[in-house]
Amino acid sequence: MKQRGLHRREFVKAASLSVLALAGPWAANAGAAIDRSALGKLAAKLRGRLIAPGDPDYNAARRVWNARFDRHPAAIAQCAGADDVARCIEFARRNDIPAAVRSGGHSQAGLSVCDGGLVIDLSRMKRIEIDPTRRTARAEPGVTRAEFDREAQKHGLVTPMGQCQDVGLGGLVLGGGEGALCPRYGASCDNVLDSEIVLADSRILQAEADRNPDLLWGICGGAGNLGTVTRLGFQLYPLREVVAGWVWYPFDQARGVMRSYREASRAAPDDLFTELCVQRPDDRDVMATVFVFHSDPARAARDVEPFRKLGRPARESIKRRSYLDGQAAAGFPVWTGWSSYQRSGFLPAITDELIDAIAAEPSPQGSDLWFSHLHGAISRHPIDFNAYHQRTPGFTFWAEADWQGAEPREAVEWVDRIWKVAAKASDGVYVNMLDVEPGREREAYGANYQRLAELKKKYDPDNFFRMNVNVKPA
């Protein structure tokens, strides 16, 4: 990528050198020990590669981006296709061990890896097929957001995707997929046309509008509760250029900027996506920063102008860009070896109480917070359009601490204090944003939880797929 733009992780730096390990309740039952001969038999059946403890690549293969989670699976199966996935599921069931499914390894809660079980690693499954005439795509789950965008842009096409360039489609889309094109075209999962999925009994099914439609419904926003998705089909749209960039406001203007941002957002058209964050882009000065992404350059000047006047800006970088550069400006790379702690929720409105709390306490070094505006097409679908349930206009909010080395207690405690205020206004949570927070599962699926529970009973009655934000079978 020639132009990296402004990446969120570049806003967050820390100086310490150790790693905090944090386990969730799903890591407690590691299952029975597996002998090497059983693993050897599994390896012989796979088209992909099986990696076990003692193998030279084991430590690299088990690592995930969030270094809070330092887990040791019994084996990692780097699958080559749906048949490999089916064999791995059969093996895990037969040996009574947990299985974690990994696409990009980007789970905030460390759900991409487990202790003592089998990691079904889809990260090597990267086939992409674009049909420019029908404007459709098929992609395997190990394809990252950036890889998909680059391939689709060879034909001047897009579909809504998240902002992190390294996230795998298998995690992003199954959780919903919020990003810069959601106001115009809906969530990533709203544009899924069909899917291939391996169930807990190792059957490989196709799911589309006229074949297993209930399974397709549950895949789109159900966060991997029903099976392992091995292929996704997408609707594509023509788009090559956008207007995108940032406006920086000094922190002493934060209260006024946030209130003005709240008002300006109410009139935002479908072509305009915005985010507001509070962070330290230079590790010194705290800034209130607004990102804008307009998908119709011919109309952008008028629509973007209010966000240039939320206060007295220190500087800005808004300009006409290629779609890929616009996505690069919006997104951020993920650096394996860094740790992240996060709290998040959906806010129908940004309250005065939250604005005052943020303005009263600047973010410590190594922390930041974000408001991502959801409106337009993503909010016009009915709540039961698919399992993704956040259909009210509002804001996905999150506060996070990121570090390399020792845990920065000041930053983590700041996240908890800000979240305590934000939680009062929260109504649900984007499942892909959840950290280790048992008890928030129903918030993640909202009014669709019960239907998902019924589908879980149908397709995974023993709850084999439980390394996720878990829905219990009805």
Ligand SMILES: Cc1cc2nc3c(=O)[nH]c(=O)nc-3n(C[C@H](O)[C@H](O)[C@H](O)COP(=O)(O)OP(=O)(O)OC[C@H]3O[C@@H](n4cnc5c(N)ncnc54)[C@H](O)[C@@H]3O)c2cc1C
The other form holds:
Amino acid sequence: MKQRGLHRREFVKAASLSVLALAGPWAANAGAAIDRSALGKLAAKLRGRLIAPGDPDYNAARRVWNARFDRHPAAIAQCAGADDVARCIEFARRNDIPAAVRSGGHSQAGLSVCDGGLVIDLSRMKRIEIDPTRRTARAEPGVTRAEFDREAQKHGLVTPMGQCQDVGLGGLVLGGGEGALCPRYGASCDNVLDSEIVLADSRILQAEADRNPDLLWGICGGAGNLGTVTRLGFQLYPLREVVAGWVWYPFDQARGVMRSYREASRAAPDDLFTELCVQRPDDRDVMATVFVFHSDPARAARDVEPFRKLGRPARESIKRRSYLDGQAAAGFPVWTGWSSYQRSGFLPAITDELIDAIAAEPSPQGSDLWFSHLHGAISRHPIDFNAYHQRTPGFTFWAEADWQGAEPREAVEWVDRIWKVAAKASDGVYVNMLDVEPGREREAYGANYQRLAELKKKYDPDNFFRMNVNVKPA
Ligand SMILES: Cc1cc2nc3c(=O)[nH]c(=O)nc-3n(C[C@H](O)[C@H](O)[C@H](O)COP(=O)(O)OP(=O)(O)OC[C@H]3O[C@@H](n4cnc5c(N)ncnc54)[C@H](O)[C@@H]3O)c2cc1C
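Switch over from the form predicted alone to the form predicted together with the named molecule, please.
Expanding to the full complex; the earlier chain stays at the top.
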């Protein structure tokens, strides 16, 4: 999915312990201030570490992937387990401050850091256990996509994940989890067998098929609305080798390539995942590029062939690879420190109007757009299988602008122009791709919104967990 070269940016900004209110759910109540002794008492109760302003690690600890969100929490609690999380929730409630839950910190909308509140940081919770005999895994939410894949591959096993290597399992899986194995095995959240969660009243519950099944339903796709998840159990499948890589077409062929891509996608079997992207690889000429990932090397050549002939390719890199190499080929290393602006929607079909709009102007420097094809197993589950609702075959679409320093007006305006056309064909949105777009919350849960709202009333009636794409209690 999203890609970006390796970059860093320094964050140095003084922070104060007492923080006054700012607008939005991420800000503390007016006048709220937390005194140091209260924080000291919390720190003493935690197995993990509490980092407050003034601590040499404070600036690094509050930093999130999207540098547009430069927020100053009252403290960051790097939790060691569910008991720490329960204490943090209790503390935030008693002090009437907001809490943001963080796993990998990759929220597009900056939802895992807040001003003046407490960050419940799970990024240090990285335990993974693989049971090769039962083909199951248990992982804590701070495990990244790449860490999970590596551990499971030691036993030749996989489960569907996204492609960005350092996205956290917490946000990825609770929102859905779209990636190369979705056509074959469904979304990441479709493969969750059980979970441990800390509720808004600090109770620690287990959720599985025969224990709190409603909670498990809402955890999978409910994007953190019901509580803080501290463990996820997964179904695994055997897979060691894939055929994967890119085909690059010059931008002057973009219209034909997109039309042919739309056609070829219709016949894609469950083993084949593809994405089409308009971007400037290496920051140079604009290209219409296609990523293919086939999970059955024996049948790949035939199935992949149409995607190598969507136009006259400038070059290609499709080859047999290890699963880990195939995942790495899909996404480049990424690093926190760039700002990102994005518009996204789910497209049941790619319209001629959208193709024409994209082909009419090359993406400016620092911008790109993507169509990620969802079909097969992910689309065969009924819409109420769990809270993840995108069950029609089609494309998760997004256009984005990324930058360091000053906002690139040309790129942001291009994103808005393209999105204006795409929005006409859009039906819903993948919750994990939303930027700050108040009013689109219902779109992110579709027909499952009402059931989630009822669960919210049952498990979080005061809407304590609101630093997310928020569902209001029914
Ligand atoms: C570079 C990049 C590439 C991406 N590629 C893909 C991809 O290939 N496939 C895909 O499906 N998505 C992709 N995404 C989207 C990604 O799935 C979301 O950004 C996801 O929410 C990130 O999870 P995180 O734990 O890193 O984020 P965080 O910022 O830590 O969390 C995101 C949201 O989830 C909540 N949350 C996190 N952990 C928990 C928890 N344990 N309990 C309760 N709530 C929690 C947070 O409060 C926040 O609201 C990509 C995003 C980026 C930035």
